[in-house]
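Just the one chain here, laid out as structure tokens, in the form predicted alone.
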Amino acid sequence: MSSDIPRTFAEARELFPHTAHSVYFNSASYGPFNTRLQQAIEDNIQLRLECKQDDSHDAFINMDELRGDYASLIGAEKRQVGIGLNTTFGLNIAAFGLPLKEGDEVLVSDIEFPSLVYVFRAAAETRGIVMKKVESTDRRLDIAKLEQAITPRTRMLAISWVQFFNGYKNDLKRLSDICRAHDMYFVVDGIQGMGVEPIDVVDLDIDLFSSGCQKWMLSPQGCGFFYVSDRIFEQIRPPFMSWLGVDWGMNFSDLFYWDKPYFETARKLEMGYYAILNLLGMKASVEIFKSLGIDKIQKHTHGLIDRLAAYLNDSSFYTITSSLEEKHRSSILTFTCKDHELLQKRLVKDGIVLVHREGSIRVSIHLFNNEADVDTLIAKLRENAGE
């Protein structure tokens, strides 16, 4: 399969069969499958149908490789990265594993995606912490209001890297500096930026970073990864544990031990043996990102967004609702118009797959998209505007 690892965006596009019949701008919801992923899963299904060998160790091999793969993409070390089920998995480690006491405050923006909100709501209900809402301005995080919300009891900021509904990319460096100045944990939901926006979690001094891989990382649903900084690892007391959180040395013929030490890496926090099909799908897709490079992917997606934004800015019919400021833009562009919900339905009917969120149409542009895709959308928008 290594021979089909793409070296260019044109080669990458060929791995996605949907490009032959539709224009897909919806990776912020879930990413389309590619033929590398399909082949990896089908090969394993055939292997299990034949049952000629024990392939149970393949999961451990793949998980170990994936820890290194994701670590390389975010500037971390393999020992700091664990495999999870979704973004929420890592957020739960922060909410229930860190030493928060009754009355301690966790700051959460009032425009957060529900997965983050409900994790900390549950922690508030069961641990007695206070989930404190930070009011946004113009549907963006307001740094001044964030700083005003900090008190001596504030222990954590939990926030999305990129906002799901308008693509606003938060200034993680500035937020990290605020957290360090006030001795607060810095927890980041990374799913809407991971794979299309470069990041260095160590340089940004993030304590915990968690991302599902079913969206921009183009992997099956039900898989993800998390990063835990060295600063907080020893502080975590997870409310859950797996028998694979200790090192058996891959010897599963002698299991009557109750005193093995836990791993001293993020593996300790994983939940054991994940679905091998998911792991194989993750591995097949992550090779695409390693080959192309996230810096180049960002340049590609932002260039296509610029092409679409140039038309929208010149149109009196449409209004861009995303930020195009360099430090706050992402691979999501949103815009609105009269009857935007009806327009979104028409576009989907015409084979242009995208969604509307919070009063805008959301366009998620990825590595398999090209100028022809954008021009197809622009042509339909011109037609809708009566141009």
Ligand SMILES: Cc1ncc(COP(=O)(O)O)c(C=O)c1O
Contents of the next structure:
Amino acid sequence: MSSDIPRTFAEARELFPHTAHSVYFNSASYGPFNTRLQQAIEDNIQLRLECKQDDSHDAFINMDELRGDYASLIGAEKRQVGIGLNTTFGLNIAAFGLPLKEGDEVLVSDIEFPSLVYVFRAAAETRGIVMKKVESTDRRLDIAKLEQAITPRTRMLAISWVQFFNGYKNDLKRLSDICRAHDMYFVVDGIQGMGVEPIDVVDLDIDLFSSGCQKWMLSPQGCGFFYVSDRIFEQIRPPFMSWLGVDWGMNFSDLFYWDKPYFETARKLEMGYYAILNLLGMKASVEIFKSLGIDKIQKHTHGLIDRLAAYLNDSSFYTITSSLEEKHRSSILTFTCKDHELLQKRLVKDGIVLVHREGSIRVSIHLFNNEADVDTLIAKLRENAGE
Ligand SMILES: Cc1ncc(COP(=O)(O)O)c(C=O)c1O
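Please move on to the form predicted in complex with the ligand, as the form predicted alone is already shown.
Let us now look at the entire complex, which starts with that chain.
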């Protein structure tokens, strides 16, 4: 079983056993496991089965490294990053922790994934904020309509970086400029871009960035991280608190203190003991991203998407429903055709794993995919089109 840190895409592919029998284009739903992750989790289970020593402090060291790893991938500093459970975790910090008053408006696009919608719906119900829907055009965020929706009561824009159903990548620079011009918090659900599209959250002046790692970051479900800008850190009144949000100086043998200082870092907003098996898996996977580099991963995935798009564009049977505009393209390509749901089922039966969303077949292309995977799909699409 290979678990070395890969230096090339071919080496990385070898870490994914599924590549021997299936073509997986479904990382936008759930990323496949790799043998590095497997090894890390199994090693820890073995350690805990043997229990030869007190290893309870190892979790803190691992967490600290993980915060640093994720910070380095998004252009942040370790102190600005906390480890959460999923995307929703960080969105809740924004919805319930920031100083929003009754009647304050939060803009949310009408094509958002429900995780964002329901967090802000609950904030509307309990805090009296107003979640304002921004109408999309052609299933893309409409910047003009977004600007028209802004009033003096608008305090926040909460938005996905990449739209889950068509891969449309929002122009975060443009949105950030709008937020700054209107003194609005800028909150980003990063899960559909994280790991495959480069980002610098500091440069983009994002206030809160949250991402689960179960998809493109190739980690178990129940793993995620969040970034909090320096500007908003002091403004946040934590909607929840944990005994590990305060600084014990790693001394856990003297615990009857009620006045320990909170951490002055994003760690303050984490939640109690860690799901360490998941996090060890996450840590094993993040090394793959650090080694290959997200710039190179993006080049790899976009190159493969170009290969598929070239065929789809040539075919009169299929219609691409994603944007391929440089600024808005991502590692998701969607297309549609007659009986697309039937076709999706047939592809899965043939060992090509992908899903359909909102009227299109969604192809999520990742670092372990290669040209042969794309060609296998194209061959099946040709067959389906009777070419
Ligand atoms: C854009 C987007 N946000 C969030 C999620 C999931 O949220 P969470 O990680 O909190 O489960 C998904 C998909 O499951 C998604 O596509």
